[in-house]
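As structure tokens, one chain now follows by itself in the form predicted on its own.
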Amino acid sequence: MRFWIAATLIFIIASLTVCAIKANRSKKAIRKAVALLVCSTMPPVMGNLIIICSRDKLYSQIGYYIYFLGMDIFMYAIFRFTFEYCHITKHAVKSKRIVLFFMMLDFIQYIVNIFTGHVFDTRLIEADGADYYQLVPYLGQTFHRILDYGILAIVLIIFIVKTIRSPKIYAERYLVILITMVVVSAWETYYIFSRTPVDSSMIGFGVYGILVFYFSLYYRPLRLLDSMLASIASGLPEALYFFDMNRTCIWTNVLGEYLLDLKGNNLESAKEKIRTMFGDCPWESDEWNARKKVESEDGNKYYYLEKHGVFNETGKRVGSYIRVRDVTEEQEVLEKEKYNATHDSLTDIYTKKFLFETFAEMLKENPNIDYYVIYSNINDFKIVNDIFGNQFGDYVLKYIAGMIQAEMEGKGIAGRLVGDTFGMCIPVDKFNEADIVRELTHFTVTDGDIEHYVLMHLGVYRVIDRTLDVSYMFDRARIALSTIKDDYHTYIAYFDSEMREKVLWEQKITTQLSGALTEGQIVPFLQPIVDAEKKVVGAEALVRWNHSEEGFLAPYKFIPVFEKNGMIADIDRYMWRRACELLYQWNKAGIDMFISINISPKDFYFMDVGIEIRNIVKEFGINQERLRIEITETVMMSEQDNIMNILNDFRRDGFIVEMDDFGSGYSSLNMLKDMPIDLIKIDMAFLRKSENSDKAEIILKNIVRLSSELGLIALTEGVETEEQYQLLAGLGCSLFQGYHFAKPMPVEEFEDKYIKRRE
């Protein structure tokens, strides 16, 4: 019997250090709690194993004390698992102090007790045939029984209130130690009432020490996990269905029953209600997903299913189930979403970007129908804003909208491309000019009180070419509309053959720019300034081109096409480090001329144009006075803040700043008292237009005497005659430029006749 015991206890000593290893090793926040009582509970079976084995007194106390000593820290080490196990963190360290002061006591006297012997003693007795020490208790081994006991009912008592008060699913973790330790407790206590010689309940507290071990790190409570998992599933919000090997349905949620009227839990008919429902779907696979919408008699419902095959832990199929969720708000808020990014949010009709990815899909779907592309504006529909008000503004929009979406309805496309501007695609056929004039002629829109004679009109482009974007479809319906923008009697415009070659030639010169650039062909020609002695004192650099097949090209020709399409900015600072060139070149020679580079209004949108003029000046190293800088009044239309701080940091830096075309606009003579400008150039053509010579010369006279009282230098250009030469000079004007001195003309010939002439 005691051979048994002792391999037993031997055999749970290495399985608890293994558990202690494991223990000590795990990643969990209990582990601490759970390695210390794992490993002490090794001592009091250590010591209870030296008692069994030894034939020896001395032994045989020793291994009492190591029993009893073992069995104080057994019960503080069980004491803290159970705070922590039981997540008690109420009075926990102040506990944890008392129980552990009253455990130093009883050590305490299990070292006095070697002097006094007041604890316990042994007595030689047989056991099993063989010499054995059996426990004589005294008072202090009451003391010690007392404290142990004592502390085990505590232990007890929290899991007995722990169990109770946790729900059923979770009872199991804390009942299965509560009841080990009712055991354990027992096994001992028969062992010291009954007087066993030799105590076997060591092997009950081994078992104990890996019953913790396991139930603490190890243990999942199926029963709680499937009790969870059916809570979680039942509480989805969407249907499922689990399937067997067989593909029979086994089990479904409240959700999946509602969803197919499965009366009676009659699983059988799942699967043959879920086929009728949802259709054609690849039942026999295990995995797949589907989008279904299923009409009903609330309207249309949509339904995303999902099936996933279930797999043993060997890989083995065993089954599989289907999941079925309602995503019918998904879908609405979806489409909801997609109507807004494809329809205008205050017309209701198309935006401009989807209407051109459309007509782009139905030029293709629809290879052999002829179309129409539609450009469509409101005239001076700002009219309409400031003198109705907004309100009304947004009204005739979505009158208009609505009335060309009835008259789209079953032909074409249309939607709001921008502004008051709209844009139509419409096959040739159903594309009808008198009623549409009709409609037009005397087109009113009501609101209210409020009615408004709304004048459209109507730039309509005949595709031919298929391949050709969208956008550019539009931009020659637009250009055709521009032909008839101040028209009132004419609503309809094409885009014809001339239009069509005008654009050709736009674009062939745009193509063509960058290498009539680095070839040379854009060239400037100068038209000679000249004082109140006829003296030539400078020059304007005008651009002119020398076209490899047209020949030369008069600037009418291409300057608005590039002052449309930016490109105007590369032409201009081709000409600015021209006319630095010849700055240079003259002053090398000695010869003090000024020339007058022209900025387009365009170039402050595409460039720094104080860095790229500073950065040639400064590359070329001449006078800032030599170039002089012109602009024109519609320069200042825009960004004025912007455009004054420029032209202010270029007198700063000792340019000339001139303002070209004096007068031509309306509000020259408002803007002058603010422009930062040296000299303002007069144009005689606007004067000619007066029949009356009189006013003419007193226009004349006021403005060059403004000029003058202001501290600005006056340059007259158009001069054509002597006699308006010497009436100028009468008047006091400083510079002239025009015919009667001199045309534009190419560098070298300006170069003969005004500067070699003075060398």
Ligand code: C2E
Contents of the next structure:
Amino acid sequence: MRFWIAATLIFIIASLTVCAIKANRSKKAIRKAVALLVCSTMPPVMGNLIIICSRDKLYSQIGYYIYFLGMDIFMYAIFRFTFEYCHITKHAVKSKRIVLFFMMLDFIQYIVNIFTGHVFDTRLIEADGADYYQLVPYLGQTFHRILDYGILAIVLIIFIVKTIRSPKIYAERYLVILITMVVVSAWETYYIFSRTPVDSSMIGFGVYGILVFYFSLYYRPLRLLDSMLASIASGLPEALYFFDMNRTCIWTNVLGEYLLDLKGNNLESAKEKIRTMFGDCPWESDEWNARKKVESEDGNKYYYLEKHGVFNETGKRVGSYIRVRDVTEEQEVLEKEKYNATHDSLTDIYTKKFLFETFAEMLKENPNIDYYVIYSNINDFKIVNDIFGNQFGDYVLKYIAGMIQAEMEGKGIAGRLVGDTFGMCIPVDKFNEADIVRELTHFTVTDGDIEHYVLMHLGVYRVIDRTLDVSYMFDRARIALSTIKDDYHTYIAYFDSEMREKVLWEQKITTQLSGALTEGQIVPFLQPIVDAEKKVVGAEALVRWNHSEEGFLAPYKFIPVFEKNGMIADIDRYMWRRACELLYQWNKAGIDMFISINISPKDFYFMDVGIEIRNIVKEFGINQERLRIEITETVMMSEQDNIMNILNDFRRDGFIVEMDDFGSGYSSLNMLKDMPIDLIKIDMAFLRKSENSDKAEIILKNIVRLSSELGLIALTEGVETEEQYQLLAGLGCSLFQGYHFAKPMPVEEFEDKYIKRRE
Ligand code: C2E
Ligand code: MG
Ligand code: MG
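I have the form predicted on its own already, so could you send the form predicted in complex with this ligand?
The next block holds the full complex; its first chain is the one shown before.
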């Protein structure tokens, strides 16, 4: 018996040595406390080994000393270990010092015992048929035991408290140590009180050292790890499903359970349920993702699914997992953004851009469907805003947009083009003119007390050229709309072959203009201007296009086209140049005639008219008085400060500024006093129409009189008869222009007739 105990103890000492070395090499923070604890278990075990093996009192006693002194070191070590293992920082240093102090005291009393013998002595007995020196404890030994049990009690209490207080998953790491400690202490206690000669409890003591070493340095509480991972996964904002090698679901988190309604943890059904819920996905393969829409009672839901394989270290597939994230909110934000980008913020129908894009797609996707493109415009919408205010104006727009949308529902698409214009695209066979006219062209909008009769006109273009840009299609519909003159009986106009011809012709001349300019097809014609004695004093330069196919084109044919696209600036710049060239040559020949040039109101948008004309005049060194500047009343009525400034500057620099076509438009006599002009050209045309020639005469007389009173030169244009001339001359008009004197003519002809002859 003694032999086997001794052999076991030797084995334990060897094991403890290995543990101590390993603990020392460990990287964990607690390693020092563990190494000290393991080392301190060795002396008591060794002491007992000596006691068991010795047949001699002296050796026995040495054994007892090593045992008890070692026990003191052990008690300090276990105390220190407990504090660190249980993470107690409060009073840690102080407590350890107190324990160390008592242990030292005990240590000293054992040393003193050699002389006083007050702690223990040994007595020879027989055990297992051999001599054995048994312990005879005295008072000092009781002190020793009180100390040891005291410390042990504290340590146990700490572990018990920790075990109870910690969350369940943590309790395990305290509980294992607590249990070994209780077992070993009980064993030791049994030995002490039963007075069994040979102390076998040391085996447990040694094992305790080894267990502490293992639990504190190597043991990974798997349950803790498991539940930690599981709780992290459960808290994730996505559903997780883990599948084993056979694609059976083995685990899911709370969200996963909820999503598939896996009540009672019926994981087997997960696989089928997930497939039914999300439909078509490459379920059998690993590594894929998909965005899925799921219709549910509380609206559509969107999910992002991701599947990944799980592989072990050798690369063998051991399972897989699927993550399912609810991306409904994301999707909604995305859709909202898309909606805002494609819908008009006021009327909630498509924006112009999106309408055009969508229609372009529709044309491509339905090559066999014929479409109408409709351009609609509210008559005098500006008045609605002016009279009833913008709020009602907005209300009208929303109301109309709603009507258009309802009319197009299931048939075509509609959008707001700009301001009060709306666009529609509808298949020809779904378009019912009578319905549309009844619904959309004249109706009353009422908002509270305000009631307004709305009149809407529609221009319709049937898409024949499908390659045409959608914006051009709407241009054509707009052109059709612009032909509606009779505001009250015609609501709808179709883009017809005549308009089509016109558009094509406009496109043609637009592409031809720059060539025409360089090739000299654009030429000035001159119409003489005479004084009261019928002497030619100057001329108006009037543009003609000597077109290669169409012969001479009159300005009314092409000027409006180029005023629309801004190319009028090129024509005028050219004409001004040509006028200056002529003036330069005439000046050299000693001819003092002037030339009037026409300036389009649009020129002011496309160039700096002031700089442009001054530069040409400077280039040819022309006297400013010779170049007269004709502007129309539309320019005058624009009331733009910068245009007024330009005209004032012209006058200040010595140019003569003329108002063309006075009386043909809206100009009033009252305007004359504020205008920065030197001359008015009274257009006979407006008088020619009049039946009542007496009244016409009175008007003419007054205009002429008023202009002379205002210090303006009066010129009458469109003079066709001698009587007209006589009348006007009699009224005091000083300059005349008209077919009666001469029609506009080529420059050479003019020079032949009026310059060379004079020479
Ligand atoms: P406008 O400046 O008022 O020019 C006078 C127009 O009246 C000319 O037409 C002329 O041929 C015509 N006319 C002259 N005397 C008579 C007459 O006794 N009876 C009738 N029935 N007509 C007469 P035209 O040359 O066809 O020019 C038309 C308009 O085109 C011009 O009106 C002017 O506004 C514009 N225009 C002509 N040339 C140019 C140009 O170079 N630049 C710009 N921007 N506009 C031009
Ligand atoms: Mg003119
Ligand atoms: Mg005129």
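Between two forms, the rigid core is the largest collection of C-alphas that superpose within 1.5 Å. The shown structure was predicted, so the numbers you read here are calculated from the model rather than taken from an experiment. Residue numbers count along the first chain shown, from 1.
Put the two forms on the same core and the Cα of N246 is off by 2 Å or more between the two forms. Core-superposed comparison between the two forms: the Cα of Y132 travels 2 Å or more.
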